[in-house]
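Next up is one chain by itself, shown in structure tokens, the form predicted alone.
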Amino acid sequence: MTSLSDTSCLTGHSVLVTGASGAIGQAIVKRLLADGAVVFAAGRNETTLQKLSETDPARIVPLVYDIADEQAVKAAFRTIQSKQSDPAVGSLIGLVNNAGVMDEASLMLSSLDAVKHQLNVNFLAAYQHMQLAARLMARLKQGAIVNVVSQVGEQGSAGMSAYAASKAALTGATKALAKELASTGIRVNAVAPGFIDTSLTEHYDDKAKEAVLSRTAFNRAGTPEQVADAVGFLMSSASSYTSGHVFPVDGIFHP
């Protein structure tokens, strides 16, 4: 059995990536493929996932479902479990909770429905995925979970309290589960991006974007590929003695 201490620890195994239809998700999928994994690419955009899978149909398995739908998540994991015995797929030893939503609103104007939606997608859905993935990984006594959080959740940002709270909750779970799951051989870490050029930030006009980048020491936005590289490191044997940590990919960002 391949161990996470081996150089090619993902070869012969599979990894689930949520939010795989977005820019960061696609970059993560490509990075994990390069590292040898078969990838279960999860998302709601069937057309995008199908196009993504066509780039490597032998090693990308698209899963179309709403991660905030508890029953749909369970069904997706039944599909994953049913494929574990296929040597072309291999056992699940990785999970990347990348899917997320962001709604900017001041406290006084925040809709509770919007707050609940962000908590459901950014935290509760990720928590359920960790619970179900850990059950499969624990049987193998190996695995790595990487949660995509945010520097907004780590440092706070005016006008983004609900989003910050949802991501901070995921950071807290990351640190707690790293301790809880250590005895099972499962590592749990997080990546905290700063301002990344994606659909979540495309609504910023030039003035707003400049204001954000002025608080970044590198004075430029990050790329999805840079986030994917951090995820790849935390999934690899190069980080086999690392768990419970939040890896910043932010160009020294101060919200």
Ligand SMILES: NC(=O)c1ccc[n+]([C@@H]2O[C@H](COP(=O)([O-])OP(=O)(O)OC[C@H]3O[C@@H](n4cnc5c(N)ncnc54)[C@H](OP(=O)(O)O)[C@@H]3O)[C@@H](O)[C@H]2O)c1
Given for the second form:
Amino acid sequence: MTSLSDTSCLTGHSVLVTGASGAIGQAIVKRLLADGAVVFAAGRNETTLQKLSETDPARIVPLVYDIADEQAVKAAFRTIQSKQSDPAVGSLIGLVNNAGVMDEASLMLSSLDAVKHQLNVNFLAAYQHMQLAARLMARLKQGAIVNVVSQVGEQGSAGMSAYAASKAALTGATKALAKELASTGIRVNAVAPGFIDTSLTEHYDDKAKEAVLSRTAFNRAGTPEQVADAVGFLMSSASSYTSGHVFPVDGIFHP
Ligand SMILES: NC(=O)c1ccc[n+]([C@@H]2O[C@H](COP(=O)([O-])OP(=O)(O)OC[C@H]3O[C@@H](n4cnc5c(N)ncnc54)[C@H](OP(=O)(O)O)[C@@H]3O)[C@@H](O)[C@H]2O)c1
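Right, and the form predicted together with the named molecule of this protein, after the form predicted alone?
Shown next: the complete complex, the earlier chain at its head.
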């Protein structure tokens, strides 16, 4: 029997976290380290990743690449694969698709380039990561994928149609891949944050923030650590009978 704190399945294994240079990503890295994993910390900001890895150099492996660059993603996975037999790293048992971009614009003023960029980063890149990670994890007949989606993708929000569509696409893929990969031992879940104070939301002035929080029953913003706790649970054996679900971390957000 496993307990809610049973995270022992991560010890001796590695997990890839994208967007590890961001606020939620750093909290996820810390949570997975505490749970025993070695973490491949991916992002474009080399300085931030280097600083992060200095907090635990033996267990944080920085990977600097643009996730929207298909060839760079393949190269990153070759690096991960080359370390699979290193006992200090361990085989890849988890993927957290956390990197994301948000560009708010109304339909009539949206540039198609901005729409494509959000679809590329938030959906296509995450899809390619799932494809390459699943090929590695299927050999082990176990693994867990957690996608960071958004309440905006679940419920919609005016001025955020492209972002909502990109996150809803990832939610759809989460549910479909959970079924497709069930026989391989790989679970696929998502967490859907509401409003979290990070650089993604720092452009909100007090009025805009108040407008969002007035639609949040808890009437306060969430923290990166609260999102990371949900990711840790879905990555752990404590959730071993759960796949294809979207776990809200939103203080009860209602549009
Ligand atoms: N904050 C919220 O209220 C909220 C709510 C719902 C969902 N989310 C989701 O939570 C996730 C994390 O967001 P956050 O709030 O922590 O924002 P953040 O601090 O801005 O972090 C975003 C991360 O994404 C990475 N990233 C963006 N484009 C990339 C690219 N092309 N290649 C590689 N990495 C890229 C950034 O890395 P570099 O800077 O190193 O490039 C950064 O680490 C996102 O998926 C976001 O949509 C956030």
